[in-house]
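This document starts with one chain, in the form predicted on its own, laid out as structure tokens.
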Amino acid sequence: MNYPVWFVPTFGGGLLIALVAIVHVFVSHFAVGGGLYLVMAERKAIKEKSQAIMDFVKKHTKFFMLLTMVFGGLTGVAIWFVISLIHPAATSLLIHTFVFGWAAEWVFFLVEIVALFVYFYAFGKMDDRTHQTIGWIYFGAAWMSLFLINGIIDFMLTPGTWISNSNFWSGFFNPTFWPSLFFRSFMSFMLAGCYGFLTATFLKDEAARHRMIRYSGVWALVSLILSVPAGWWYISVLPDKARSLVGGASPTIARATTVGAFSLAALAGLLITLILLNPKARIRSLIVIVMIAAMGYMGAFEWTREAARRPYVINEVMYSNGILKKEVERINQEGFLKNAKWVQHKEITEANRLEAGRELFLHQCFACHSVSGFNNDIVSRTKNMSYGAMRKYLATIHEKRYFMPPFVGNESELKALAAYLTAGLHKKPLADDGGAVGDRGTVLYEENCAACHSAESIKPKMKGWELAKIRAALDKLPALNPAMPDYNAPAPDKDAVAGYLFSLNNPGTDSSVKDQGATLYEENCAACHSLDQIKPKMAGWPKKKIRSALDKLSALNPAMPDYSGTAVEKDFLSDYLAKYTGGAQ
């Protein structure tokens, strides 16, 4: 809102950050785990007086120097470049909160660079004790970088009491600091072990090759085992809503955790098998799979951690679109565009509605959604929704799907955004309540389901389902899929949606109207009037007369309360009564 938007429609902001960040996270964890691995492997070479293992350690050192110093340095700068363009508001808040933390981290990074250079170029030129001391300094500086960055990254997920006191230490030693530090340390050791597991296969000295394969495999397996309780501890201290997302309430996280679980199982299984196998059976292709599984486990964790913050970029503080939570109420009253510094349209008119809607999309949605791009494509996700359905969906988007930020702005701005997402992207008509009467199931489906499930995609999945089964499923959606929220709607609305879904595979059925009217009658009238009693009294009434009567029941009979249903519900009820009593349509 206070910064311009860097518009890269195909990639979207979130994907760019994810790609750069995850690559850098791999490299930085390699640096930490590699530091310890190098020192311990050198110690093993000295103890066993093995020149082959010592040469192996030196080659590893050169790789870590190129990977962590050169490539890691480039990706580290890239992260700052991307987050400052995609999330300038969050970047500013983090810098202002942790400026001394960042400064300390850069000091340790400098020590890490110098120590690694000395360690590599001094191989064979220093006594063993001094050389190993340099190695420990390299590892210590790398681990301290992790220690400092860990506090800042986890602040974004669990800011804790910083929200109330704005204290540096409250934010740094936040609720997930320690479990995350242990988990990340074990992950970094595991990655380094897996890499050594792979590169040891290139050793020409057969005895040294098998010793280092086994040594690296045990190293990786022990680290992996220790990471599991640390990860469990991490999850246990998450806030309830974040834990719910990790538990399956977010489709994105559900996919990531599935990848993580399979990677963990494959990694543990292969490591155990390959360590126990006859050395000749340790073929390189299997060990390559170990490395891929290790990266899958690590990548799934990072993806999950990022997604668990949703709908915030800093949990309970700033939404993923850069809007502070504490400012939402004020902006809703004053209007978003009026408060936004980098928009062309401050007021919405009939002529600029689509352009203003596009500006609202850029400032409130683009941080997570691409436009016809690779990740969270807004075009495909909105193609099934009408303008009226979109407008209602946006009004309750955060309540229906917790991981989506609420729309922030006034009513005319909400309509402008809905207009851009439907008429602007899909050339759909801007009819306010088109199709609401007489096709209620379709409208309700568009409002509540179509953002995730197109009719074409759900039709084959429900083939052969009876109407009753569909209706029952709407009462327990999370039981069908943990990523789906409960559909908290009145029974008549669920009847209407069930009827619509049933009609997808049974064209020509009118179950939605029939069941909707019958349910409304049972809920509102049947306690006093059985159908057999009411039929002779209404014999011959046209539908129009029944519909009119439902608007003034107390005028017909003072003993009857007025019916408080919506206009659409009265339409369904009058349809039902007209059909049952034989009235003209």
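We call the rigid core the largest set of C-alpha positions that still match within 1.5 Å between the two forms. From a predicted model like this one, the values you see are computed outputs, not experimental measurements. Residue numbers count along the first chain shown, from 1. Compared with the form predicted together with its partner chain:
Once both forms are fitted on their rigid core, the CA atom of residue 70 lies less than 2 Å apart between the two forms. Residue 547: CA moves 2 Å or more between the two forms after rigid-core fitting.
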The other form holds:
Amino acid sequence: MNYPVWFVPTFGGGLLIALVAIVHVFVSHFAVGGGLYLVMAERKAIKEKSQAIMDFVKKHTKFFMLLTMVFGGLTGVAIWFVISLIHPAATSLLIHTFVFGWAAEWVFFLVEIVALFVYFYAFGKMDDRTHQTIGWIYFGAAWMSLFLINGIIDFMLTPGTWISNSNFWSGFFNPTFWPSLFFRSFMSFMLAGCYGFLTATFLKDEAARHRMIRYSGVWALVSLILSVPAGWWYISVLPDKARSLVGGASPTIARATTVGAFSLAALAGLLITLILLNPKARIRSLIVIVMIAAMGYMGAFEWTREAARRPYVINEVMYSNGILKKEVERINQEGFLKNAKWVQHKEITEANRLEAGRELFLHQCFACHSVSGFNNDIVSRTKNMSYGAMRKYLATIHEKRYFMPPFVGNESELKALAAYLTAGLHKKPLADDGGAVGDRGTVLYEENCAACHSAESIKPKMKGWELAKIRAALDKLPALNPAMPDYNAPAPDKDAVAGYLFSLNNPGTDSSVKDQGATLYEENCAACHSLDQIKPKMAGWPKKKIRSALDKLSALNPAMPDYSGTAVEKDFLSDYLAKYTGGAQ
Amino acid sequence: MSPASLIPVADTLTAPNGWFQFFLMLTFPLHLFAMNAMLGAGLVAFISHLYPGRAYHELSHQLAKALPFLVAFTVNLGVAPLLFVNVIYGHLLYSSTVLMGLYWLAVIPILIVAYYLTYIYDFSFRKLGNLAMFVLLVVLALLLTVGFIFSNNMSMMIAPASWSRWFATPGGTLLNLADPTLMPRYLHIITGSLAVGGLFTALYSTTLLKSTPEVSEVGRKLGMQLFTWLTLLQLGVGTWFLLSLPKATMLRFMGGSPIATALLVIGVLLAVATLLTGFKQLVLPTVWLTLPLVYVMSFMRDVVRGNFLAPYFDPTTVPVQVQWSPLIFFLMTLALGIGLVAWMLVRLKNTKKAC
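Can you swap the form predicted on its own for the form predicted together with its partner chain?
Okay, now the whole complex, with that chain kicking things off.
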């Protein structure tokens, strides 16, 4: 709201950050681990007086220089460029908080560049001791970069006591700092080992080849094994909400963690087998698989970390759309548009409602949702929802689905956003009926389920299910799939949803309206009025009229007693009557 | 819509603003030196290809070896001032960055390609033959494009009046082309960069290439010629830039503000002095005059920025919550880093001697 939004409809910003970050994460960790690998391998060459291994190390160094310095350095700058484009408010907050951490990181980056240049160009020209020291400086500087950036990245996931004291060190040495540092260090050693593993197979000198394959393999395996408890430690210190996200409360996260676990297992198995087997075998293609698995393991971890922060960009401080948590209450009262900088419509009128809604979408939703694009496409995600259902959904969006930020703004702004998401995107009607369009089961389904499941997609899954089975399933949704949240609603609502779901595969039965409404009718009205009798009297009555008549039956005819049922029951009854007396919808 | 209403709220600073100004003014010229050397080395290497003779050919080759270093240091030394600009002017910079997001991001792939091409030029110099010249040409074109993108962002961030175009064009495709100061600003910095880059080549040739006198000699001559002629041209381009500035800003350099005027006078005097030493082909005296000249030019640039922003942003109004320990930590790290770099370079020098 403070900043303009870079609006490229088909390309949500998140995707761009992910692409750049993934590349950089691999290269930068590789650079850190590679520093240690280079000096250790050089030491081995010196100790064993092996020119073949020394040549191998030198070749490695050249590759490191080309990959890590050019690609690593520039993709690091690229992340900075991308986040300041996609999350300017968060970037500004991070930069202002940690400027001297970053400045120190820049110093180590400089030392790293100089050390690597000297290390490479002085190879074989310097005495071993000095050359080794330069190598150690390179590794030390690269690892310090990791140390510093690690503090800032983990701050975004677990800001810890910084929230209350704004202290640099509280934010830096936050609850996930140490486990993440260990995990990342082992990851980087593992990647470097894997790379050495692969390149060693190209060594011409047979004895040196076998020695380096074994050396790199052990290196990668030990790092991998050590990374497992570090990763476990990391997950165990995550805050409850983040841990439950990692544990499966969000489908994408669940998938990412599974992928991670799978690649981990595959990797470990393969590595062990390979090393136990004869290193003389032709194993290059297997090692390529090992590398891919290693990257998958690490990628899953990064994805999880990114996702576990949702709906925040800085946990408990700033939502993904740049809105500060502490400001939500004030903005809800004063209005979002009034407080936003880059909007044209400060007040909502009948005429500008859709345009204002579009601006609200841009500033509150676009950070994660593309428009007909690759990333969390908003168009396909809203196509099942009516205006009324959308309004109800937006009002409790954060409570229903924790990983979405709450809507921030006043009532009329919420309506404007709902209007844009339904009438604006899908040309749906804007009936101002408080949310009840269609029969009760359909409405409840739209409000609670349609965001993830379209009716078409859910229909085949419930083929052959009895009504009772569906109804029972609604009581414990997470048992069906751990990613599904519980459906906390009164029993009649669940009955209605169950009826609707049942009707998808059994079009003859007309959803719960019939069951619920018919029962109520029989219990309360049928004693005096048969359906056939009542039908002509109510011909052409809109449902609204029926519903309000039920509130005051004695006004229709003083002989009738007022109906004492609940509002929900009256809804059912009016739905039923509207349907079966031929009343207009 | 008034431009001021679009300006985001600036975040709280963790040290007094003066510290960030100090670090910015200290590190930005370092970036300029590296960037100038990179562009200049590229241009001189390219020109050398046009001359016949082994000495010129060898000069290109020697400059080819330096180019990847220079790109790496230009990028690295650019990080620090960009960080401090982010702190002082972040709210303005991010706004203009979003407006030109597509071009801003393009900087990265352009740099990656240019950077790898410098390595190809270096590692495959002999194999490339005449093609080497074209590789260089592409590198230069790419780097000058990056400079143009930066000029756009740095001038757009101080011109909030141009920002409301975002409402009609939110796709990150806006440049600052309508700004009359853009072209003279860009040409001013490029002319200066190539001139100083020529001087760098002369310095490089007379020190590191001493062992091959004829190469050293052509490098010195070409470099100094480039420096003097471009500096002469710069007097014109600089005047154009000065005249393109809004009148109020321009007048500050003409006596309106003692500091601005003093900077301009010192700058012109230094430039004239470098011309004198430059035409005499005195490399070291010219270098000693140019170092403060680049600092003076970047201070003037800061004065211009302050004047453009005066109606919209007063840095002294930004809230400050001082925390000294991170600043001390950075200063200690900086001292350690400088020490380590110096130690490594001394070791490298000793190695070369030993060889």
